[in-house]
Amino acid sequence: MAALCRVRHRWKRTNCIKLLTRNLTGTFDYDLVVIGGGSGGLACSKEAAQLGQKVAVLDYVEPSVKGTKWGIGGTCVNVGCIPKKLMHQAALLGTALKDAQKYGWQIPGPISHNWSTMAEAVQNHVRSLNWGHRVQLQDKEVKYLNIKGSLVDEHTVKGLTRTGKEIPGAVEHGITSDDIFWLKESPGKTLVVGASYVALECAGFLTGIGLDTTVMVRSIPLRGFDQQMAGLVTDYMEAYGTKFSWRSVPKSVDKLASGALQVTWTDKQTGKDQRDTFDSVLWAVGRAPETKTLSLEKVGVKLNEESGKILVAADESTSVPNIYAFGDIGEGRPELTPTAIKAGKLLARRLAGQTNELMNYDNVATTVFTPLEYGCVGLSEEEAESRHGKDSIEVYHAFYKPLEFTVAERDASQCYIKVVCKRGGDQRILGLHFTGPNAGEVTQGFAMGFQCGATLTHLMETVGIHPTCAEELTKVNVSKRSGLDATVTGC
């Protein structure tokens, strides 16, 4: 998260509280400081920095209840995307094992994983991805200053150093999202709880190493994404070997003597509780801003009582005329690394008065990492229907094979495309969703179109490139009204 005061500041040090005041002739030591170190709060910082601006960013990063921490650069850098993209890699790898015994190599004996190679790897690159942002940050002359802030008024910043905190106790069992990454020791058996993309996410590289994993879902898979495409990918993943425990919801977990965790959990189809016992049990039931301890009552900056996220404008700007916000503690911003990142430094070059552009939210393109890939832009067909009602909508779809899994005979039975348009005229497109191999790179290319105004008629013009499966995009024409058989044949 980052809030923003465009004002300069003074340090004052009282025992082990840095106050930032203003001095008595009423100037300030800073034109802006961030509150955060995430991705976003370190693109505004330097962009702020590079235009003459004099800028200080704080940044503490509170431990997880198991004691695990971190260096500067916010969840994504450490126990977010990057981490997860090298899991999945690894994951992955092990999938193209398989598959290269079918075109021919040869692999004596049998495949296993070394999770503490791994993750000394990961956690050695997200070092180094640490030290990279304070080189940075010191290369711009942004102060950088490792302490948790907060509000004392509209202009002034205090900041508790650690001398100054208690770092709670771990707790008996469980671990979260945060702990994954940084553990030293494969988890074994694992139970997640929850089904967000980062439990999906977890539960799939967990699963593609070859661990015992069972994700335990009270209600929907990935609230908020198409649905139809949420089932493909929970689909693929029964498919791949991870366990669900649909409409479930955990109970108690009991430390047994042999060290195992005994989980119960009751089944709400049915009303009766259910057992088993794990090695670990990862929580990833969705994360909450860390807006209580930035004393914002004081200031006046308002929030939505129920999300504890921050109520912002188009311009990032609070109920405070020089408190801004932006990244994940946003109400209703895309918690994405790049919006934060490109919301940032917008912010920055606007206190500049460098510009007037405001950051677009609408048509963020995104992808779920899950063994089979989703990705996908615009509004989900259920958003689209909502939107402009069943009747002004059409939709095309259409089952692929990628030509990878042709020679490798792997079941391509939830790889598929979606494509929402507004019926009518050029057809305009309002959603894109795509499963299958690299769909990161497969949205991200496509979500061009998108700033353009893109229309059906726009996608159809297009070559595509032979043989790939965002190619696929480029012929699809059957639509889900039609009634016809979606299902791709031929090269």
Contents of the next structure:
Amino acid sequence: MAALCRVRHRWKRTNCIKLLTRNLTGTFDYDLVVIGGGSGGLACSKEAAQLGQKVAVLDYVEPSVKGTKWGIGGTCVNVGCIPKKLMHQAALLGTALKDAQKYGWQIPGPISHNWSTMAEAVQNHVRSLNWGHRVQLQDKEVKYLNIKGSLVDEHTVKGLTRTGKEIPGAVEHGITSDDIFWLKESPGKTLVVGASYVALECAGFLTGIGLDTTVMVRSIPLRGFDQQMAGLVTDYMEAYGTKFSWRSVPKSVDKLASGALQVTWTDKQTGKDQRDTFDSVLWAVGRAPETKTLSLEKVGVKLNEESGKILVAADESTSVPNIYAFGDIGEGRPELTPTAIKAGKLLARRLAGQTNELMNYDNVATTVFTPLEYGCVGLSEEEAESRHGKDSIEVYHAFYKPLEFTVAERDASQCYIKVVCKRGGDQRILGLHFTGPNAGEVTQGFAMGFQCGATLTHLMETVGIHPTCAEELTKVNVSKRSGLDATVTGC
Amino acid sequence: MSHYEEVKVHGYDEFSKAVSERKGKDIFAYFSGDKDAQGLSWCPDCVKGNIIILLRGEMFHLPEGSVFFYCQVGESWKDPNNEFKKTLKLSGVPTLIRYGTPQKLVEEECFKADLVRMMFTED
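Now that you have shown the form predicted on its own, what about the form predicted in complex with its partner chain?
Below is the whole assembly, all chains and molecules, this chain first.
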């Protein structure tokens, strides 16, 4: 997260609490102070420094209950995108090894996975990114402070050395995504509580590397995403060995003498309690904003009561004139690295008077890196229906089979494409959805077309690259309304 | 008597042996092109007077009990598959590394006293 302001400060040491107090001459010590050294904060501070501003960035990682800590770079670098994609790749390679035998590779003996080897390699890469950021900040003359920032007034930031920790529920026996990427030893048989993309992605790679994994879902998977696509994602995971406990709510977690964790949960459908033991319980029920110690209310920065996130305007400004917020911390903003980075850079440029351009949060493409990846841009079918009315939209779809799955004898039942269009005329594309291998790579190019206002006509006029999965998007022609079979046949 | 150990080595085998004899220690290493008797090198930057002065100036910041290697890479550097490139992943000289960590400074970065100090003092 990053809330920033023009501050004045002077270092003063009083009983180990560093106080950044007012400078009596009335000048500012920094043009910009960024609280939060994540995707948004780093991009903004480096850009501002390059534009000649005097910048400081504060980044502090409160250790998790398990004691996990990490370096600069924020969620994405340390406990999000980067380690996630690497572990997802580890799992995909496991599948590739199995497929390889069908393609003629002689692989002697059973294939097993060593968690420690993977974890060390992933953690080393993350550390090299931490170092890279440190060198860049130093090089660009951005002052980096490894302290927890708190607002004294709208122009003054102080550093805290002690902060209160909140430990909700049964977290003392569980871990979160903050910990999973930093474990030195395998988590073993794991229960993942939650059905967000974090939960599904983690459960996905844990299954992929051979661990007994169960996902506990209270209601629906991937809330906010197209639900038909979410169903395909979870269907694939179930077919590939991830267990799902649907409509279940955890009741208690007890540590047994053996060290194993016994979880009791309520099956909401039957009303009955169930019980099972696991080596690890991974809570993936949402990431809360770390704003308690910022003293935002004291300074007058308004929050959304329910989410605890900061209310922001289109230019990232808050209710306090010189304080801005962007990245995950902004209410209603996508929790994505690329939007945080772009918003941070544009803000730095606007503050330096270089541009008036605002961040465009529309048409942002994204991908869920579950075992069967899901990429999308634009509206879900439900959202398109609700905004335009079912009769005003046309949904084209196709079930396709990646060529590589054929020899590997892999089931492609969930490989699917859906293009949601405005009915009539050239049929403007409202949303594009793809499940299949390399979904991120496939979706990125189409996202540009979407940004340019692509229509179904444009899509049909585009010649596909053969043989690929992406080309199936250019060939889509069966509408849901027609009721015809949407399975792609032959070449 | 300084708070760190300084070791001069030549070539990969010597380096690797000296490192294995100092297991568990915080090891820093500066890799340079070879110097001849006149102090000249095929890598003039590596032996430039101010870089040595710069390093000496920052060594005060080295952690207690650490080891600082001054390693001349030797003739083997001409071979594109040499051990330094393969095993230590060195892309060029001069390079300053903190052994066993991803922390490294390459070429021009070695000439910045603040970056060198950052590496020596980082946890």
